[in-house]
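A single chain, nothing else alongside it, follows as structure tokens in the form predicted alone.
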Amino acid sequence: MTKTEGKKRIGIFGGSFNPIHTAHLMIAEAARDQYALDQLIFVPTGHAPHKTFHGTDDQTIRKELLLCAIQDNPGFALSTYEFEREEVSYTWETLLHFREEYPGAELYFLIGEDSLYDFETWRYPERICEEAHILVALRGSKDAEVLSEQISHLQDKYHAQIDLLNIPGFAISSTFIREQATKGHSIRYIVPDAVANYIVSHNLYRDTHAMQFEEMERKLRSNIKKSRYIHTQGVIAAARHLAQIHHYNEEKAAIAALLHDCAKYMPEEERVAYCESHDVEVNDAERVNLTLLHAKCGAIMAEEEYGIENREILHAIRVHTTGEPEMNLLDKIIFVADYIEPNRTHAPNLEMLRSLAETDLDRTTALILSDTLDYLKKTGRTIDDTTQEAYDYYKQYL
């Protein structure tokens, strides 16, 4: 492609890069080559909406992995701009930063095909289109006609410059790599050798709880009814799906989903004493409706009998039935997954909620709480104060 006289071409490639892999590098090199970029800059995500990463030193780890991967390509560079920001990072602001850093340059912004369909949910999509030429890396998962219609729509609405990258088929993901590393399987040839060596030598992604997932699953299966196990498998599938979409650790989400009903068959008459013996408060609604206590009992059981130490997982199990105000991302994933899992057929508005959950967990949570309260009122059941408080908080998203 012919370059504009006297103008530099700078490619911006953002993402979690957790970890960076060969497909990322193929996309970057294709963009650099096909669009004659002077520099392709990798910008690992810093503080992002709805993102949770692995490890307390995650930024350092992702930076080191990126440096390992790009060290032998002079056309590649790394920017830690988003790491250095204390605020949530939005793409339009990142592009403005590079506009200031490279005045007069032509900016090219790389996105995946899936992001093209989510683009209008991003903050200020019109500003993104003003600042950069968008290059789309295809995975071959969408109908060509649908893809063309989406591009035309964005071009008409935002005057966007959008082009496609020609890349050999290569369907791998960071999620798959983390799963392989978690299980101790080889990731050679999927990531650059330097990245693979770093992951192995630093024992990254080897969550001991995740490594015991199959063992926990076998134990749980022997302690619950078949129908509950089928429900649990549905919640695991839904939680994994939501975690991937909303950029949360899939392994943690799967463990919380696996164990969310682990105390479902504890005799009801034992639940109050079980909670009190562990200094867990039991409210009046729970004393009247003992079935509600399976969540609090489940959190205790997950820690004592399944060896779960992660506080996020335990908290998600504890609040999965009633919800609570200001839930964290995992809390919402499990709360929603429990409701929309594919084996559930009788709850109201299921198809709409399943679709909405992919883009807006807060609104989905509000609607589920609303439906739950309506059901409890119609059936004359006791309403837990926590459920009402949760709805009072989340109704702002309706």
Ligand code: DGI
Second form
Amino acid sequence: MTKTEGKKRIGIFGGSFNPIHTAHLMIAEAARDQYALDQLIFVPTGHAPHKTFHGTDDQTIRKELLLCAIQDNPGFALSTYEFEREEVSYTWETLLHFREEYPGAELYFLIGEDSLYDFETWRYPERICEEAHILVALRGSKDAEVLSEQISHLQDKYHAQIDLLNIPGFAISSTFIREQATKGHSIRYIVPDAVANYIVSHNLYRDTHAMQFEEMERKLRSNIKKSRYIHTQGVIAAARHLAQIHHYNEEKAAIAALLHDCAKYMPEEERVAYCESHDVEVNDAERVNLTLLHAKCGAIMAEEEYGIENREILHAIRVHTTGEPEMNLLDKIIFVADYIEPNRTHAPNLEMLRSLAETDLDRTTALILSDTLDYLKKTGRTIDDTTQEAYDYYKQYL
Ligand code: DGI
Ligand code: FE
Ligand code: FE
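Starting from the form predicted alone shown above, please give the structure in the form predicted in complex with 2'-deoxyguanosine-5'-diphosphate.
Starting with the chain above, the whole complex follows.
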């Protein structure tokens, strides 16, 4: 497409963006590229800012996520024009605003295919058509004949200038993303990494879950000593960090970290019976060294007392003290976080292990097991078979 000399070409993309996702970005980039736009401006709709349970309002979240999403594209910009207005903005008013902002510019207004069919229900469709070219992102939802009829109709009636955007078909929606995030499922590749990280680290869309976390935290605090609670907070921070860099669900990692030592203060004489009554096997080393059992008891307690059903979380708690061969990602995150958390100071090589954990969890696990075994041998303690087996497996990474 050739550029009209001297005239700026500005694209305007309105929508809820709750949250912004890859399909929005593909549409915006296609418009920017195919119509040689100087700037593509995202204009999130200003619907009433309601506070979320986190105390942040919905507009702030949508804005932050948009900023994350567009940061690396110099052709993209964000306008909070509709946020700043008291009343609901109609498209024609928004276009008038950008007309004043960019006098003499050619405005391109992006809409989805669905909007093409309810366009006439919008306030002043004729003014919209007067101010801007309309770019339609096709979803392939209607057949070609219906589409071209609707376009001709709008062209005839409003002198609309309508063009189509060529983009691959997709069915990503913001609703789908929020649902995924609520369930703690991955939204990686559906939104840019920066957006996914923000959503996960700010616990967005997870209201019930976040409540539960705080509830569990309160309950835990009344069941363990202050020093253990401080250690636990350190493990949570370390586990969140490791989850982020190794691409594991941060919330699940935080829950496993929160509860990993929940049975630390269960009376030792109750532990064997607690395990056996829950069909959990107790080995000889554990019978001799009942402190080891806080891991298995912790997994049972997390399920029974804290209502954790997720098998991965329960497993990570169960193996956090001895480790085991072929641990999964969460197991390793918790195993390593427990050892390197910021409040620990006594173990050897801590600084080296902390930086190695950023890149290589297997090798970090191997080194921790090796140091633990050395320490146990030096202090003449019984070694649990599982600790030895875990080391025998992980020593390949040394
Ligand atoms: O509960 P934490 O203190 O946060 O940490 P943890 O659950 O890793 O427990 C740490 C202790 O467990 C540490 O002193 C080493 C010990 N340990 C790990 N494997 C074995 C073991 N102790 C014995 N006796 N035998 C083991 O195989
Ligand atoms: Fe522990
Ligand atoms: Fe611990």
